[in-house]
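Presented below, as structure tokens, is a lone chain in the form predicted on its own.
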Amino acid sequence: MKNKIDVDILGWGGYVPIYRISVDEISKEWGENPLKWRKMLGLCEKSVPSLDEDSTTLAVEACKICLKRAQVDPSEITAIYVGTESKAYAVKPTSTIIAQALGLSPSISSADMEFACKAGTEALTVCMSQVISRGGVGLAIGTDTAQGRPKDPLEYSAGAGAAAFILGSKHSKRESAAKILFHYSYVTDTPDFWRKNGDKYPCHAERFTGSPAYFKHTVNAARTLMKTVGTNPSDYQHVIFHQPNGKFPLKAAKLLGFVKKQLKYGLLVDKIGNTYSANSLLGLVSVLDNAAPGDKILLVSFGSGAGSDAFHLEVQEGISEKKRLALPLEKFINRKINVSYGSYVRKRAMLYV
């Protein structure tokens, strides 16, 4: 099989803020029918960061969980890459802040990346390349506190969360939870979503974001990867797609020949919203929390602008012990405090525009 790689996932971790706001609460503020938005978006509520949380702090929490599972000393990490489109600073790297907070060595490779909602899998891809070419141990992160203009459809779905993965090469001789064996990327210039410099909120091309943007890239990336690997949809126990809402991933699964039970653990948007750069990676965190040795996983991200990254993973024996070393993502999803729209506005430091 061509294009085969061999990268170990040594640890994984996810974090979601405790606060939630429901679709009903947002609908009430704008005099809208909540059933309309529930049906349109296929979700019930979304996660909300507190005033003292941002994409950096969420990432640090996810990394702490990841480190517990990896059983790697922070000083051993040789690279850190962060995917986000909601940086705390417009001009200042997030990766260096996280690196110092975790106690990483200054002599590492680090960078921030942005590619809309697939920035997290971009970070994963570059981290893979780093550990393959240079060895060592790398840390890949997807984190966001997504923004949505008040009264815009995005306001109902734009959530917050972070996912982190520690990767090692096949020569690292460490216990592996899962192996990333194949990767494929598919990108085009498709202007379905954008935010100009200085704008507070992003704009989108409404239904155009579905077709041709989301479905064209997701389906092409998945089909090409499976053709390369020589697999069929039925070969996978778990499949994870990017989840801008609750409907798109279900439609993508149907187009590709997957069934709903294969999305059971990776489909989270109905509970936490679209966490942008962390979106599909949080799905992978949830799947690894529940996967068994021998399981095959297909992960396909999507980022507007537009592109998809697809990955073929196979779960290893080491996952059983690593699961017990840290809290599963489910714990953070299930602990929640519901907030009013007024509290939501204060927490997000929003103004009506």
The other form holds:
Amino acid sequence: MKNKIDVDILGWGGYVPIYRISVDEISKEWGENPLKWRKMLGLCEKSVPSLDEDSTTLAVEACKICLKRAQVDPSEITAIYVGTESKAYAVKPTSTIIAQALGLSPSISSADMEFACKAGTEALTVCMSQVISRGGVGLAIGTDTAQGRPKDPLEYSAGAGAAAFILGSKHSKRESAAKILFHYSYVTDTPDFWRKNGDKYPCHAERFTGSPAYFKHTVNAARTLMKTVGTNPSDYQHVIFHQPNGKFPLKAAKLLGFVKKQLKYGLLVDKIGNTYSANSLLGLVSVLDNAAPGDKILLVSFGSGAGSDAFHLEVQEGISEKKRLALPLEKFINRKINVSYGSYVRKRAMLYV
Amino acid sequence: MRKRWLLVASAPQVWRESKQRYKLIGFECENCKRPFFVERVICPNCKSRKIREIRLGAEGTVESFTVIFNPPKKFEYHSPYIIGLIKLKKGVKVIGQIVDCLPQEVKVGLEVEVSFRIVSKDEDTGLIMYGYKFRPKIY
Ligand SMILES: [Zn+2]
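The form predicted in complex with the partner chain, contrasted with the form predicted on its own above:
Every component of the complex follows; first up is the chain already shown.
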């Protein structure tokens, strides 16, 4: 088959901070009807980072889990790519801090990626190219502590989380959990969501977020990829879409001909909110935590601005053993402390301004 | 106003301490295997000068703790927070913050594991010092 690639996922890991704030708690603060917001957004609560957590620290936690599964010594890693839109520094790479914290060698390729919520799968794509062309073992990360302006609809959904993957090729001669066999990207210049330099919160053009942005890119990327592979929606056991809210991924699934059962493990937004660059990758972490050898997975990310990356994956025998080596994402999703709006404001450092 | 050294993340300090803070690196006497947290030239136990770096490990138990309600100025938005004396698997004791845990949930003997966090941040320059803290062990 043309365009076929062969990249192994050697390890995977996800992390979500312990704090949550519910849609009810936020709507209560603004005198809004919680039922209306819960229904409109299709979510119950979102994850909230502590005052001492940022996209760097979340990424390190996800990587520690990923390394345990990959059974790779940190010194063997040859590349690290981090996708985020909430970098700890405007100028100073996040990737080098993570590398140092994990004990990676200084002789590595390292970069930070930015493409709104698609930055994580962008890091994955670049890492794939790196292990195909140069061999070695690479680390790809999506991480974010997303901010929504108070009272903005985004305040209800902007969450925090990180997902990490260790990739290898056939040259790395290691047990594979899943193979990435096809990849396709679809991007256009679309003004649906942006953040001005120096601003704390993003702006979004309401009428652009649905059809011309999310659905157009997601559907195009998924359809083109399936055409290349020669698959139909029914061939997949699992499908993961970018999930800015609980409704968009369900509608995308319907448009493409997928059924709810296929979304079971990859849909997390109702419990943790929109984790931006980690969003669809955390869906993949959850699917791998639950997948069986032979399962086919379709992953489609979306990032405003705008674009989608689509991946066709097939689960390998090695997954069963690797699952047992580290904590599943479910542990971090179920471990939670719900906070009040006041506590949330303090945790998000809004008291500083 | 002069800032207190403990609270300020200066560039040289961040650079100098990153190895210990990021990876919880300690030291060990090559002769008698006594581990310690602070670097020493001579082993206090056997007087050997052969000291090497070791990873102190990512897990431990709470030996003692206190809850801080009146923190130094720079940490006032973190209050109340928990400071614990943690006995690591290698036998070394270190002091660190216990996070992801309510003050009423901490107790002596609680099993904890390392969590990578922001230790301090210089609000003027934005320079961040990252490092280890501890959270209740997740099973
Ligand atoms: Zn000694």
